[in-house]
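This document starts with one chain, in the form predicted alone, laid out as structure tokens.
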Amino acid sequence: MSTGSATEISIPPVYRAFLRDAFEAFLAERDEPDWLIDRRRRAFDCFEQSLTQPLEPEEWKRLDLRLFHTLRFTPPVRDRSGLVTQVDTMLATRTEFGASVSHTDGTAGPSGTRELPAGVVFCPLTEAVRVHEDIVREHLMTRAVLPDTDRFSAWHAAFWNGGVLLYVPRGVVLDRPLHSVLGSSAADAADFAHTLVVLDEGASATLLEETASLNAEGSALHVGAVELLVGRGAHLRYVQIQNWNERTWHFAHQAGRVEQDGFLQWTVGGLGARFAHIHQTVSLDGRGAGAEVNGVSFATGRRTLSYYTQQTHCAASTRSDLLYKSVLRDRSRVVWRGMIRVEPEAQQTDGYQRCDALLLSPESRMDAIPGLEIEADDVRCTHGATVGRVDDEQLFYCMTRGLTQHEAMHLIVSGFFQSVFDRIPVTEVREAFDDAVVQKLGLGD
């Protein structure tokens, strides 16, 4: 990709404030590496070389980004670590988690770690670009999520300020969940945080991630990714909560790749944000590698939450299966857009997805767009999406049971979510999406 500076390219006014100055000054307040310095300078160019491009039509033209505005959201700060308090999340306090580690603003914030098997690291990324520097410089953003890939990869690449790094050597089973928080609390503060997990060989574990809003009524932006890498007989679940307040504006890359016999567990829960986008890949590269989508979404008021799925089948006999369940109230929106692609070479493969949602008032509106693309001829892949409203008779008929419309209606929306709800093996997380229904149902936004 090109480079150039702002004068020469025109620059759409929404990003002015994280141009070529506010750039320079971000990098003079790190202390990171030559080569981190390098990479953020290239991604950098590529981010400014991209907002002269319009974003793809197939992934954006769906949704209104006209109330976007960078303007007031001032670009990332210095590392204020001693200055952040605890985050209480929806799981923080419902299980004993084998270590915990959390940001705010980027900033690294209380951790509790227990004595973790020999060679595992679980620590803020920033300490890790100093501790784990052959880690972090083998996998950050060279496999899974590129800087190319987009301009909010390219933004996230030249600017991430915080996030979490797991890495598991080959063999170890880490038996207990792990615990990341990713905060927000500063009003107008754009935080980019990355979550990096790299399991070895033979390698288990369970991480288990949430996103908060400190201040409920602050207006944020979150650009985030997500790099899930599995090796060889590998197993991981990773299940991320997304809880901002309603005045956030959400996007993030997740990607993840799976090795030969590798098996990825990956659960997605869309609860909060005023504007959510999640561009989600999953890439089998290894004979027998497997993985499993969830996807549970609640979205009210005015909130849009989207979707943007890709299931890549790289190998042989590789398995894939995606489901997302959403339910929309008042004014909400909800797109997906899913594709599954299997290369030529991934004979034998077995894929599918379905999109379900339910629709608790006239004015929600779901938009589900499943995909094929397949270049391999023995294959079995399908693909499926259902909208539709609540019985009104199925709902008269618990409540002549002796049930109040709110029981009745929490009982209907829990039924839908449960074929979700039966591939999470967390109890806790179980119980903490349960709980979310509850409270959306009660909301009046």
Contents of the next structure:
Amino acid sequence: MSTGSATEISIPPVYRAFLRDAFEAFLAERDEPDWLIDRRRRAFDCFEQSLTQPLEPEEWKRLDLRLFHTLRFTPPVRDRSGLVTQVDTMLATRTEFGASVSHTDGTAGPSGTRELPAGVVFCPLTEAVRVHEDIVREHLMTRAVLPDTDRFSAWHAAFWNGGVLLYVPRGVVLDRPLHSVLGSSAADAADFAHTLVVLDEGASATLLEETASLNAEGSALHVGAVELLVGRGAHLRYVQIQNWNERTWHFAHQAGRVEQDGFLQWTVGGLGARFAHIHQTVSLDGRGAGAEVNGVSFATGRRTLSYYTQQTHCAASTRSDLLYKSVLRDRSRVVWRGMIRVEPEAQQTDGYQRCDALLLSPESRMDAIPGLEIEADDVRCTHGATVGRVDDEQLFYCMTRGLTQHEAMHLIVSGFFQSVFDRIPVTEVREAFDDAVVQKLGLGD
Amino acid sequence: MSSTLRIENLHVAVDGKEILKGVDLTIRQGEVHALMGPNGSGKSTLAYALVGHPKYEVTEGRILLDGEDLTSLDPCERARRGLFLAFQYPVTIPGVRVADFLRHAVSNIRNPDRKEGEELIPMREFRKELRHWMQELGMDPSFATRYLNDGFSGGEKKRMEILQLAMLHPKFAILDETDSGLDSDAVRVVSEGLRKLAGPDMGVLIITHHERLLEMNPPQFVHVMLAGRIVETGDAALAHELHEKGYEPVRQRHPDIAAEETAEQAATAGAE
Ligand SMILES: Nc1ncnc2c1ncn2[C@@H]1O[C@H](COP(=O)(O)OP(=O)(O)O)[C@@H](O)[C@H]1O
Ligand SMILES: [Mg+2]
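Moving on from the form predicted alone, kindly provide the form predicted in complex with its partner chain as a structure.
Below is the entire complex, every chain and molecule, led by the chain shown above.
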């Protein structure tokens, strides 16, 4: 290992296990095509360079990474055979999925697949590199999440080690939802799972994804990426519920692109992690494209959940509608910084964003910063943010109807989330979240 | 056995200020009582104190339900023992559907030992009953799936209180100005609704300024409150007199307490 150079010493400890030697060792363990190795190398160069440059202030100034920088995580290992791969999931048993793929520390575990229509691909991304190389090569970090965006995208692009590919060919409609679990088990391990969804023209699918930690104790790092490519007239419903343990650091670039008349319904659930920062972009690329972005978070303990969202309208007659709802208790913190951007050619667009928070404790804190950047003149863009508390009079009222204080709180909190669930007709997700609400309301009591 | 709600020498303070100064009142199941009195005399304070609002502190006296002192019980426990308040200003609970809210309430009231998460009353049975009472009270069935009081008119909120009264069927119901702020049509619906509900197994305390609710539900006892005390108790004729002549004659008959009322009003005005 090369040590002692001036730059390296100034690099925070958390990155030191991911420098050149470690990267070469990581590559050597993998048997991948040249184009992919080349891309990884270019990404690694970006990553290395980014370590000497500050992070984008607007995105990071409200967040504190000092503790993170002192931690140490080990790079992913090629194959962790002999692993326990049964992750405790929130969704697995709630319905019959069309197919299911699970990963533990980046290694694909057992997958349950029913008969999928011809041409549909739903498999671990590492397998897809071998079996469906063209699809991966065309779409992996070429359009939605670009490796050189920042330190975390480059880090991910260099070291990605697991995750799924969902590809639905032209005109194929999948009725049953698909399921993906990203699990983490090893202490102090880093995971770089990638989710790539490609829907061709007129295709339709639902993918429910969740993250989970096998043990409640071990600290872990997740530097992930999600790419959702929705073709012409295609319809994708994607849900990701983040439920890591409270010692996991989660960073993710997540981007969706929607072509003409396509529609993306995207729901982000935030329940766990010590610290989670999601850089989420949805881009409406073709006339008549639409996106609905929903966020539901329940922050407890000392965790920080941060969302940096952008809705970009690149074409005329596009529509985006973002609704984030967060409940905070204990000393938790949620940060939402949202932006609607309308390009000059995107006339007759309709952009909306709203972020509501419900504070259950005086020590919790919500920052909501909406923003608009509009360069077209014939548009309708609105935004709003509210921060409220559970009203004692509401609790009292419920209690005079025979509800215990806890039950009343549960009802009020569920009611707070209801406007999001009214928009997502996926009952499994609603039920899973409701169970989480019950559990989270009980924490610390 | 018929139940009795007995209020003994009740003193209640809000934010350290004494509002009720020794109220005595006994209500038996099957009786209808009216509580009248000028604004600010303490009627709502009595209602809130009875159902256990945490801000209304009982500093002296007792509230006995069949001999059991309720003063140390929380509102949920009192509700499960059979007390109900129809609020003057019902709250809104966004995102919580009327049917879900009521199903939880009904399950708890009918099974007072129920713990959170335990089985709710069967959906079929509940729906049937809910539909029945909504029809009786002239409510559109769509109310069942609306969010509780969210976007409801004043009249709709009051009807919702009566619907809850019907579904929960308490031993003792307190109605705090359920008839105020309503048009005459809504008052009629609410009054008729109450008449259908109140019977030998319900004791009712009606707080009102108007006579209409009482016409449909004639009280056996009428109490007048002044400056935190019940100063007179009579029959329906007293309610009638109050409507004809207002509270001046009452104040004249109780000059000491009327003076206290004036002094308090002056103090409050001075403080503002
Ligand atoms: N929550 C409260 N906070 C402060 N003062 C209150 C509160 N509730 C009642 N009061 C005071 O108590 C007195 C009685 O009020 P209330 O019981 O509402 O009278 P009524 O219902 O007869 O009009 C008034 O002087 C009122 O200002
Ligand atoms: Mg009042």
